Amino acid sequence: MIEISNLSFRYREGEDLALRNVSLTIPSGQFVGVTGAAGSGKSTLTYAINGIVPHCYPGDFYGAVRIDGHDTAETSLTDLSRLVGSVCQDIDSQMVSSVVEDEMLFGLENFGFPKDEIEGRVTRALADMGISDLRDRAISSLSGGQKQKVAVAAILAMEPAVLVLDEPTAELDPASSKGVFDLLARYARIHGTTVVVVEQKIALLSAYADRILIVKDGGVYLDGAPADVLAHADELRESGINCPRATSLANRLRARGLYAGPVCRNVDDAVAAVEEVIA
């Protein structure tokens, strides 16, 4: 679904790469999550998924992105939006309309899907992010957690081949932040959706992704599956990235050669970890 070949971008106004020679396939249904530290090219990696590079921010563009096919340097953004459903980071600057309503709907009648569908659409969408209660809402009376949701909810009633999240739970407390995962890998496996997330809540991509991307000075660092990764805690600390405490306790019991076990991703790996250790 994705394919993204020998990959470097230069911003028109940036001195050094912002993402050198980045080669990725990702196939249809793969949840995929992306981490990094603080300007390591990782929403860069997803503009150019999305086509915002080189569309919407000119440069020095080399190599090329696929998706489901279409070259995106090639392929309109309009064209690119049917495919690629895109939540940014700057939730402010994605909103078009004064209402939740009128946000659902800007999309959907805009690709113009069917009218006999465009209601069910938005009812499911607004009830699967658990925010019904804010469809006649005004946009500029929300909290930045439910603008989140409502940009999630407009994109998933248009039902992309491509998801494409850069921290959808920046704004959610933890229990909104797994709702939100819970959702996106639940609509992954109905729809055999293709979903990218830029997440800096490593637990939460070690919880829910199929595949973890560590971006470091602009290109793929690590590339595996959860476990895989994190057994690189070290590493990653290095590289500014905080793993889960239960990767932490797990490592430091490996260390004193008190444990041999797998990596431990979530509270209940650790459980059985130190039951290990003291039976």
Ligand code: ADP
Second form
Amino acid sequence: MIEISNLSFRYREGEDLALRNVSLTIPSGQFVGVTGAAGSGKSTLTYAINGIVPHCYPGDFYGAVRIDGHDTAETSLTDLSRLVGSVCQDIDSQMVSSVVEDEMLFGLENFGFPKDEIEGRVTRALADMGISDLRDRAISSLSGGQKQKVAVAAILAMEPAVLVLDEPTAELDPASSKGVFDLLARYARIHGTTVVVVEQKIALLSAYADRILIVKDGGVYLDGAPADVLAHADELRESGINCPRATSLANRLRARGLYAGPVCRNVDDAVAAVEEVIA
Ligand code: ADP
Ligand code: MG
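Same protein, the form predicted in complex with the ligand this time rather than the form predicted on its own?
In what comes next, the whole complex appears, and the chain from above leads the way.
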């Protein structure tokens, strides 16, 4: 669904490459988590997928990105946004309306969805995000977390084949963050949606993603199933990423020769590891 070949990109105002020689194939329906230190190139990677790079940010663009076979450099941003729904990092800049319902209708009406489908789509997407009660609220009266949910709902209403989200839980507490990932994962499974989500909390990604990419200095540094990526404790630390505490605990037990089992991704895994150690 997403095919990135030898992609490098330098912003016009940038000195260094923001992305360097990225090659990546993401099959349809995969749920991919992206993490990495600040400034490593995560947002730029999402721009390369939704076409903001190169359409909105001029610069030096090498290589190619294809979404469902369409070369992003040769496809208009309007056509691309039918394929790729995006929630960007700066949520306020994304909102175009003053009331939640209008924000929901904006994309649906602009993309010419049939009138008799629109009401159902709005109702369903708001319910999917658990925010049906916010429908008539002024966006200016919402919390950061509520705005993030509205932005996600507005995109889900259009049922894009690819969903790109840049730190959609940045404003949310741990319980609501988990709630958003629950909804996203369930939604993606039902609709077969390909998801690329940038998220700083690697523990959250490891619980939901099929695959995790660690971005470092504009390149993909690690790429694999969550357990495989978490097993690279030293490389993660080097990339400025904190392992989940359960993973660090098990890795330390392993380093002391006390534990030889699988990588721990969460507290349940760690409990099993400790039980093995004290058995
Ligand atoms: P991340 O999302 O991982 O924090 P970004 O993709 O935003 O990283 O940034 C990657 C690099 O590109 C950084 O060095 C950043 O300073 C640079 N950069 C980001 N946006 C621009 C821009 N509009 N113009 C010039 N340089 C930029
Ligand atoms: Mg970013």
